[in-house]
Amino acid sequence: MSRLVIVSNRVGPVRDSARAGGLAVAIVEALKESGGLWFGWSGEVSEDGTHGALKTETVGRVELATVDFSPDDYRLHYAGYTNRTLWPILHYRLDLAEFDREMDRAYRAVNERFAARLFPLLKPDDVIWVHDYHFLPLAATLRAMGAEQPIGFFLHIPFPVPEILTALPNHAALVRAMMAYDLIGFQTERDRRSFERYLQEEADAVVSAEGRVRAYGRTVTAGAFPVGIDAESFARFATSADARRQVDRLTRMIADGLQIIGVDRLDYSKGLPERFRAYAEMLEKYPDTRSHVSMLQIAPPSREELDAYIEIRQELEQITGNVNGRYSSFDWVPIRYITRGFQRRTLAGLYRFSRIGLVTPLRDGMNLVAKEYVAAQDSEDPGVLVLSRFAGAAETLDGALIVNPFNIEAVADTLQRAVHMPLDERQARWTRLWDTVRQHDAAAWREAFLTSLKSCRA
């Protein structure tokens, strides 16, 4: 059996994979099955950076190998090009993207140094699986060093239409480097089509009916592989002791009221200000919801050094203050806004208690919160998933109420519909959702991608 080599920006937990998210669970299980190497950034910053000592650890059949970033790598590559340039571009936010040659050069240099540290660790029969936008050009450097192994790439966030991507300086060189992979996986068919259309328009690519794309003298397979969660495990979390404690606590707090829940990183792609305004619009337009329907938003901060994130946090605090000041009563607070994270078992209990799961990103690769909310529900009395059409999950979760997060009034109307949805409709919708989430879980995603990658070289 071939050894699996995983490359990702962060190297996740191996010993306690049940506590990790869908990606980490899928990766860990694949590594445990075949034995393998997980390579990436250590999460540490040191003066030696990628030139420093390789940090290694072995857990069972899994070897972990990590390197540090230097202060300049962190500033220019991680906090710079990946988060100030690629992240906004890939999320359709040209207005927030920063174009800087020094950051561009640092991104490419870090990829070259990661490849140089990884290459000596490789074995001839390895299968290499690279993850996410931090490493778009990694395979091209490995190929230049002589790597002949199958190399696949999976993009966890959206791939934009050509009209957006071509605003990126050196976009052609970046996409050309991606053609060094054998298989490129996307979350949705929409993202796959955007990639193919870019190559057709910018490189006169030939696309076959089987998803084979030929451009720049190479042929790559492009496919959609929607990420799943560890569905059965998460469903068990929802009935754990930790989860029951949360349900009991919320039941005492809210009594006969209903709760809407949102769980997101604090990021401009998640549509949080629009979400808060839609909830406020529901309270204004439908007075029967006041003192009855509350909203809990959990939003741990991320990338706090960027101005865009400072501004969104201030905006959310202002909206929360205005809504709570206008509608609160002695025994009811409309919005509870929490900026710290929770363990997955705790979140499962919060999801299970909440009548409505509100997942309304302005643009998202998949959004696993939507699937976790479904998995946590009580089949006898399930909640309602309200889902943005711009989340990758909307492509397959047809039992959700699909909304346009930019249409504040329509989202408010949909929330009102969800509040009053009869039990039989909630059960029917949840059954369709659960069937999809359970069948297309993390294991199915992993197997589909790796099977396709190996077939590329068959």
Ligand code: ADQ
Contents of the next structure:
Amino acid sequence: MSRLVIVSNRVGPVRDSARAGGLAVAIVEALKESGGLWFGWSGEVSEDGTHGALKTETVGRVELATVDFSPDDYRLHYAGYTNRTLWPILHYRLDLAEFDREMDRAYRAVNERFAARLFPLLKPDDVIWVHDYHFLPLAATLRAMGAEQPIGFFLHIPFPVPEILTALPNHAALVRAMMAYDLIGFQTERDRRSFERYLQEEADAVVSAEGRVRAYGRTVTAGAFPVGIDAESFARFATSADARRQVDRLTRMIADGLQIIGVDRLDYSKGLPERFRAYAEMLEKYPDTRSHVSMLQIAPPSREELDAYIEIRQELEQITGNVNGRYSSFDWVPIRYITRGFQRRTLAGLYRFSRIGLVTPLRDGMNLVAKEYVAAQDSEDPGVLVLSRFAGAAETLDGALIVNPFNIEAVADTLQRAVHMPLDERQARWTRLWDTVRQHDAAAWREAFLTSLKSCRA
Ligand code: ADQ
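Now that you have shown the form predicted alone, what about the form predicted together with the ligand?
Okay, now the whole complex, with that chain kicking things off.
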């Protein structure tokens, strides 16, 4: 059996599954199965950066190998090109994207240095799976060094339509470099089509029926592989002692009220101000929801060094203050906004208690929170998932109430509909959702991707 090599920006955690997200778990499981190597950034910044000592650790059959960033790598590549250029562009936010040659050069240089550190660790029959936008040109560099192994790439975030992507000054070089992969996986058919259309319009690509695309003298297979969660274990988390404690506490606190829950990294792509406004609109338009339907928003800060993230945090604090000032009563607070992380079992309990899961990103590759919310529900009395049409999850999650997050009034109306949805409709919708989440779980996702990667060379 060939060894699996995973490359991703952040590596681990391998041991602490109580904290690990669905994706880290999926990756660890894949590595444990075939034995393997996980390579990426150590999370540390040091003067020697990528030139410093390789940090290695072995956990069971999984080897971890990481390198540091130098202060410039961190500033120009990580906090620069990946977070200030690629993240906004790939989330359709041309208004927030920064273009800077120095950042672009740093991104390519870090990819070259990562490839140079990885290459000597590779064995001839390895299968290499590279994750996410930090490493779009990695395979091209590995190939230039002589790597002949199958190399697959999975993009966790959206691939924008060519009208957006072509605003990126070096778009042609970037997409050309992606052609060095054998397989490119996207979250949705929509993303795959955008990639294909880009190549047709910009590089006269020839597309075959089996998803193979020929351009720039190379052929890649492009496919949609919607990422899943470890559904059965998440469902078990929701009935764990820890989760039950949360449910009991909330039941005592909220008694005859209903709770809407939102859980997101604090990021402008997640549509949080729009979500808070939609909730406030519901309170305004439907007075019966006041003192009855509260909202719990959990949003731990991320990328705090970027202005756009500081601004969104301030905006949320302001809206929360306004809404709570206007609608609170002496024994009821409309919005509870928490900015810290939780253990996954606790989170599962919070989802289970909540009658509505409100997942309204303006753009999202998939959105695992939507799937976790479904997995955590009680089949006897399930809640309602209200889901943005711009989350990748909307392409497959039949049973959710689909909304346009920009249309504040329509989201408010949908919330009101969810609040009053009868039990039989909630159960019918949830059953469809749970079937999908369980069937298309993390294991199915990685098997589909790896089978397809291996067959690219068959
Ligand atoms: P993210 O943008 O991070 O991921 P998402 O898919 O929602 O978005 O995953 C977030 C994860 O973090 C979930 O597992 C959630 O439970 C967890 N989380 C969030 N807040 C938490 C808190 N306070 N405490 C504990 N856990 C918390 C990127 C893309 C997505 C894509 C995923 C996977 O942006 O579109 O779905 O990768 O491919």
